[in-house]
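Just the one chain here, the form predicted on its own, laid out as C-alpha cells.
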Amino acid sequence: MSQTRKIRFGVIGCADIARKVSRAISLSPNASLYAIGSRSLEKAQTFAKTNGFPDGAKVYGSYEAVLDDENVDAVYVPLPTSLHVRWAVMAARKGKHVLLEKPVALNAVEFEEITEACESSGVQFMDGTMWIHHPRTASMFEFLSDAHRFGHLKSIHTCFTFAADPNFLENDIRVKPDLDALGSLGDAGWYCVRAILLAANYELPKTVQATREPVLNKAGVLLSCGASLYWEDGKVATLYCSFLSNLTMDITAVGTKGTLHVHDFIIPYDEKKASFYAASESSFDDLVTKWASEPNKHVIENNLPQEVLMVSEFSRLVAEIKFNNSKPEKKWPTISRKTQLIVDAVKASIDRGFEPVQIQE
C-alpha cells in the first residue's frame, strides 16, 4: 500500500498504553501517525515528541480537534472506560473508524450506544485486545477446534494477575470509581473472558457466578476477583484476575482428547516468537512412574509484534471501506459485546451477593 493509501490515525489521550499503540501504528505497513490530541496542548506536544510522531503530525489541545480534522481516517481511544461512550460515539458520528481500548464500556448498554453509532455511520469498530491478533492465537484455536487432537472442550481455566505497586493502587485510573469502575475485572478479567470465549468458539455461557470474597479498595473498586461460568452442555470455565498477585497469564483448556497450556497468553515472553503446549491422548507408562509422552511445544515466530498486527488488520478493514466501498466487519463488535456481557454478569453476581446470573443475549 502506498504512502497516500495508508490509514491516518488520530490518537485521543496520552495514556501509558497509547505509547505502545503509537509505536504499533508507526510500525504498521498500512497505517500512519497523523494527529495527537490531549486536554493540554503541552502534554500532546511532549507525547508526540517522545513517541515517534512524524515532524508534520498535527498536535491538538483537545480531543474534539482531532475528531474535526478531515484528514483523520481513524481514531485510537485509550481514555478511561467511563469516557468511552462519549468519545467513541462522537468519533463514529464524525465518520472516524474506532479502535477502542478495553474494556470497551462500563456495561453492555453503553457499548450498544457505541456500536449503534458505528453502524449508522458505516465505520469499523475494533477493541484493543492485542493477543487475539498474534499468529499463536490462530494456531491455538486450530488445535482447540480439532476434533481428533483436542476433542470437545470440557473445561477452561484462565488467570491474569500482576502485583501493582503502592502508587498504582492509590493513584492509577484503574482503581478510581469515577474513571474505571470495573477495576481488575475490566482491566485484567477482560483478557480471561476473551480467552474463555475463544476456547468455547464464542458460545456464551448460560450462567455466571462470581467467587466469594473478592478484594475491593476503600472506594469499592475491585482489586481481585474470580468467577465460574457454566454452559448448558456441561462445559465449565473459571477466571481469576488481580492487581495483588505475581505476574501470571495462564490458560489451561481441557478437552475429551487433548489439553492446551499457555503461560504468557496476553504478552508473550518474547516479542518475536511465542509458544504453547498441546497434548493429545495423554497417558502414563506401564508402571505409572512417568508420562508416556510429554506435551508438544509449538513455537510460532512472528515478524511483527501482536499490537502491530492488530493495527494492520484494523487498517486493512478501514481501507476496504474507504477505498473499495466494503461494509464494516461485524465480527469484532460482536466479540466485544460477548466479552462485555460476561464481565457485566460477573459484576452483577458480586453485587447480588454472589448469586448465579443468567446471561441474556
Contents of the next structure:
Number of protein chains: 2
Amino acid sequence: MSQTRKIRFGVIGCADIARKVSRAISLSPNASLYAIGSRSLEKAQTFAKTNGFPDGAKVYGSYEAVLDDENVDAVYVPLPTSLHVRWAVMAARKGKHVLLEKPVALNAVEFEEITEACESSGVQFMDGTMWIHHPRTASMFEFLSDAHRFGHLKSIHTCFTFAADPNFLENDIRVKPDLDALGSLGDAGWYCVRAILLAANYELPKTVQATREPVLNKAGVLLSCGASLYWEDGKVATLYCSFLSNLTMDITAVGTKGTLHVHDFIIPYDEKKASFYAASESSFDDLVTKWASEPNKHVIENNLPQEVLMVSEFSRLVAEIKFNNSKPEKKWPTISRKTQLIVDAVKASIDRGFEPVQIQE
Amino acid sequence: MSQTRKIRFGVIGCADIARKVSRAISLSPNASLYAIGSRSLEKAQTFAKTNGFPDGAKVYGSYEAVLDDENVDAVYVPLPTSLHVRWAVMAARKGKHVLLEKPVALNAVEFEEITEACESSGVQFMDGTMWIHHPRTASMFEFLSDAHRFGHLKSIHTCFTFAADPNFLENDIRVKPDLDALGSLGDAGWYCVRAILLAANYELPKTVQATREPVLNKAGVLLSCGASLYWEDGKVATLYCSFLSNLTMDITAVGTKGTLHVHDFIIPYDEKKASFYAASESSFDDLVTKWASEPNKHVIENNLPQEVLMVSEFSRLVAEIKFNNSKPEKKWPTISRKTQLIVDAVKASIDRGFEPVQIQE
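Having gone through the form predicted on its own, I am curious about the other one (the form predicted in complex with another copy of the chain); can you provide its structure?
Let us now look at the entire complex, which starts with that chain.
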C-alpha cells in the first residue's frame, strides 16, 4: 500500500449547508479544506475565514477556478439542484471526485449524465445523505435484516417535516422552481425515500402513488406531499414530507417478527450518541391488559458526528482510488439513483393526477 | 340527588374479550357482575366461575334470558360484529343500556338501527374502545388541542398491527366473512380511525382513499390494509392495520407547532401508568448537527386500568339516567358512528378499486 495523505477538498458555493460540511471536512482525519470558490470572491473570503479554512487555503471567485486547481482531489457541491448536472459533470470531467448535495439531480435522466461522467473519469461519487453514515444506521440495518428478530418487512412509514419560517418560504432556494424544483420532496422527502430503501434492503418498489392534495406554492413548487410505495412481495411504505409542520423525523418499520421506531433518524438529537427502539415478537399478557415487554432502547455512541463519518468514508474511497489503484465504489451512485427514481415517480404521480406510476429500473 | 347503587351488568357471550371486560366490571366501583348468558349453559357456568362473577350471579343458557332479567341494568355485548345489530337493538328495546364491542356494526346503516333503538328507549350507548378512557388520552387530547404547543394538525399516521398465529388466521371470528366481515379493518383499523378522529377533534374527513394491495384471505376478509384521509383544510391522515405483522400501535401526529409520538396507545405497556412524547417548536442548533431539545416524555399514572375507567364512565352515565332522570350522553354514539363511517369509506374504496370515496355525514 502506497503512502496516503489527506484528501484535499474544494468547496464550490457558500450555501448554508456548506458550513456544516466544511466543518466536517476539517474534523475528518483523512480530509482537508483546501479551496473554496464562489461567484463572489468576497463571499468566498468571508466563508473561508468563518468556516475553519486554514490560512493557506485557496480562495477563488469562481467555481471553475476550484475545478481547475490541480491540487484539489475532490469537490463538495452544495449548489441548488438545477445546477448539479452542470457542475458535477464538469468536476468529474476534470478528474475531481464528487460529493454532491441531495437531491442529486432534478430527475434520474440528469443524474445519469453525472454518473456517466464520473464513471468515464474513474472518480468516486457520493451524495450528501449524512445519516446513512451514522453507526446507528448500520445497527438499525442489522436489526431490519435479522430474520429472527425482525422477520421480513411488511410496512414502513417515514416522515420528515419542519416548520419553515416566512423568509424560507419566500426566499429559500428550496421553494424556487428554477433552483430546487422538487421542493420539499427533493429536500425532506429524499431522506424518507432513502430510509424506506434501506429498510427494503435497497430493493426498488414496483409501484409508487402520490397522496392526494399536496401543497404547492404559487410557483408550483411542492411544500408538502406524501406517497405510498408497493413491492412485488406485498410490502407497503408510506412517506410524508413538508415544510409546513413542526420538525419531525420518524421511521416506524414493522416486520413479521419485529418493529423499529426512531424519531431522529436524519439529525440525531445528540451529536455523540443516538438511539432507536427495537421490539421482537411483541405480545400482551394473558388478559391483554399490558405488554409482556417494552421495545428495547439501543444507544449507539459515535466519536465523530455523522457528517464527519460521511466525509471520512468518501475520502477513504478517494484515497483508495488515488493511491491504491482501486475502482470507485458503485454502491453510492447506485443508491442515489434508486432514491432519485422513487422521487421522480412520486413527482410523476402528482403530475398525472395521483395515478400509480410503475418504477422503471 | 337520589341514592344510587352499583349498575348491574349482564354479559351476553363468552368471547375472550369478555374475560377482560368482566374483570373490569368487577373492579369498577360503580358496577357489578350480575348475569352471564351463553347459548350453552355449561359455557356460561364455566365462564362465571373463572371470571370473578359473585356466587349469586345469574347464569343463563341464552342471551334472551339475560335481556329478560328485570334486574339487569346494562348489557355488555362481546358478540361477533354480524350479531351486533340484532342483540344490541333487542337489548335497547328491553330497556337495557348497551356497552357494545367494536366495530359497532358491519356498516353505519346497521349502526343507525342500534342508535335509533337506544334513543327511543332512552338508554345509554357506548362502544368498547377502552383507550379513549385512559387519562393519558385526555392528556394527549389537551396537547393536540393546544394552539400554542401543537398548533393545528397537518398530518397524522397511525398503525395497529399484530402477528396472528395460524390458529387465529384459520378460526378466529375476525377472519370469518359471516361473523366479522370487516376483518383487520374493523378490528385493528377501528382504533387507528378513532385516534385520527381524536386528533382531528372528531371532524370527519371529506375524502377517504384506501391504499392499494390490501391482503385478503380466501374468504375475502381483510387481513391487512391501509388508507389516506383528507380534510377540507388540507390535513392528511394515513393508517395501516394488519393481522400479519409484529404487534405495533403508533400515533405520530404533527401540527404546525408541535409533534406527538406514542407507541402503545391502544394497550399501554403498563396497566398503572402510560406515557407519550410531546415536542413543541422543535429546532436544531445553528449548524444543524443536533436538536435544540428532545421531545418531552409525559407520564400519566392511572389508579384503575383503562377498561375499568370505561366501565365506570358508562356506569356513571347509566346511573345518572336511572337515578337522576338524566338523558343519555350523545357523545359516545356520535363518535362510534363517525368511526364506523370512516371504516365504511375505507371498505368502499377497496371495493371500488381504491377510488377516493366522499364521506357522507
